[in-house]
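To begin, one chain is listed below as structure tokens, in the form predicted alone.
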Amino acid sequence: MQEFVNKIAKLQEFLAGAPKRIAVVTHTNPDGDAIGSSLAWAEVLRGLGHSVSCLVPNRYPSFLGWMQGIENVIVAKEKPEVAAAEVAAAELVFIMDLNKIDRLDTLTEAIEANTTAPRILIDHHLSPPTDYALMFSHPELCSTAFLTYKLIEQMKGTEAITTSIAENLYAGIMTDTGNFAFSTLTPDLMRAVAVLLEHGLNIPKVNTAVYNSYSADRVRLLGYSLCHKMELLEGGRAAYLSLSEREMRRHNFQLGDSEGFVNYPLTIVGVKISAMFIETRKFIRVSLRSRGEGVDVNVFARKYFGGGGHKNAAGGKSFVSLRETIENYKKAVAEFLPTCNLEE
């Protein structure tokens, strides 16, 4: 705790003095935690008098479009010159919900080119590099949104939490815990949610906005995926789904439409690990989920797909065909599962 307090003091030093131009940057294919923590933190910084820009490499999913402040988020893929100019002018850069800036597509070059702005990390992923002026790296926490809450609590007090901050933080916490289904739940987290409720959070509103605002095409794609593309293997202990570019076009696929698909096989009795393979023009995107303590998909992702993440939620990439990727997954599961404690 003392180390955290010391880092807060260092953060306040970076923010002291004249108002600064600040860039808040989060990862490619931004999810609820990425957007929620970024928007909440940006609002706090603006409350301190700073000029803040939120930037993402590419478009966020439509089911996050309700979040207050999202209309001002700069999408680098759509406005590359504006994004580059904002990063170049920044006097301070916050990296949210990822720890390696080489995963920011076109924003990576812009951030690396700005050699004068200190970079501050706020993240909950494993194995961060050490090239930051200040690091709030807490893999033990469920989400970057919860970490952001703790920063606000320590630095400004919970009285600084507005209704919009409460809703944005809750959206990040909710989505990164699988709607409070993963093993990273703690009494401290639940106390934080209680505080958010005290500051205007409407849980049914946020839940409906995120989980009950899909298009008919997305619902049909889910049905198709579960009916035609879900496969079980290793005696029903593992599962996977896959979607080709052609299948996604047929269902009018929009960014974020496959969000959460990978979790559905875990509702089947006996399934310990689930994978989702999404074909893109350059590679196969791999999403991995597990339940319980026995199967660590962070280790699995690092070993077989050059990725990483958390014990129960991770991801990676494959640079061979979709068919080859699936075959590699089958072999990897056959090798990996016997090393796990499947009773946990």
Given for the second form:
Amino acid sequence: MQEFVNKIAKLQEFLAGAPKRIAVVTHTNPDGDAIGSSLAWAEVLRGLGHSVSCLVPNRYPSFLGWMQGIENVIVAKEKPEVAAAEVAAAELVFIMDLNKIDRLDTLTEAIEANTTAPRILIDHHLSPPTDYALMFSHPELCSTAFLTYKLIEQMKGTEAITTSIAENLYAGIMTDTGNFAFSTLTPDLMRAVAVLLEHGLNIPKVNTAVYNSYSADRVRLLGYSLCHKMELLEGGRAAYLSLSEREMRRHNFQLGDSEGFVNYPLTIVGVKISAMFIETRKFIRVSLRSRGEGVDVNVFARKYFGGGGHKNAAGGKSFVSLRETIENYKKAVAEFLPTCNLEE
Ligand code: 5GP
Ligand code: MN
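What would the structure be for the form predicted in complex with ligand 5GP, rather than the form predicted alone?
Below is the entire complex, every chain and molecule, led by the chain shown above.
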């Protein structure tokens, strides 16, 4: 706690003096936590008088389109010059919800080119590198949004929380915990949610905006994936889903449509690890999920798919065909599961 307080003092030193130009950046394929924590933090910084831009490498899914402030987020893939100029002009950079700079994809180069702006990390992923000017790295927390809440609480007090900050933080917490299902859910987190409620959060509104805003195509694609594309392995302890580019085209696939599919096999009794393979033009995107303590998909993703993440949610990439990727996954689970404690 004392260390946290000391770091807040350091953070305030970075923010002291004349108003600054600040870039708030987050990871590729931004999710609710990435966008929610970025928007909330940007609003806090603007409240302190700074000039702040939020940047993402590629477009966020449409189910986050309701979030207040999202219309001003700069999508680097769509406006590379604007994004590069904004990053180059920044005097301070906040890196949200990711550990390694290379997860910034199209933004990585611009960030690395700006060698003068100090970089401050606000994140909950495991094993970040240590070359940041200041690091708030809290893998024990469910989400970057909850960490952002703690920063606001400590730095400005909860009076600083507006309705939009409350909604954006809640959206991050809700999505990164699988709607309060899979992360460590502490009394502290629930108290934070209570405070957000006191500051204008409307839970059914956020819930409906995020979870009940799918297209019919997306719902049909889910049905198709579960009915025709789900396979169980290892006596029902492992599972996977896969979608080819063709199958996605057939279902009029929009960015973000496959979000959450990977969780469904884990609702089957006995399944400990689930994977989703999505074919893109350049590689196969790998999503991994597990339940409980025994199967660490962060380790699995690092070992077999050059990725990482958290114990129960991780991802990576595969640069061979979809079919080969699936074969590799089958071999990997056959090797990995016997090393895990599958008791609980
Ligand atoms: P998702 O399956 O939702 O894309 O990703 C789940 C989690 O895995 C994310 O929170 C992210 O931290 C992590 N992750 C996904 N893809 C990668 C990757 O390519 N590299 C690393 N290091 N982490 C990833
Ligand atoms: Mn997160």
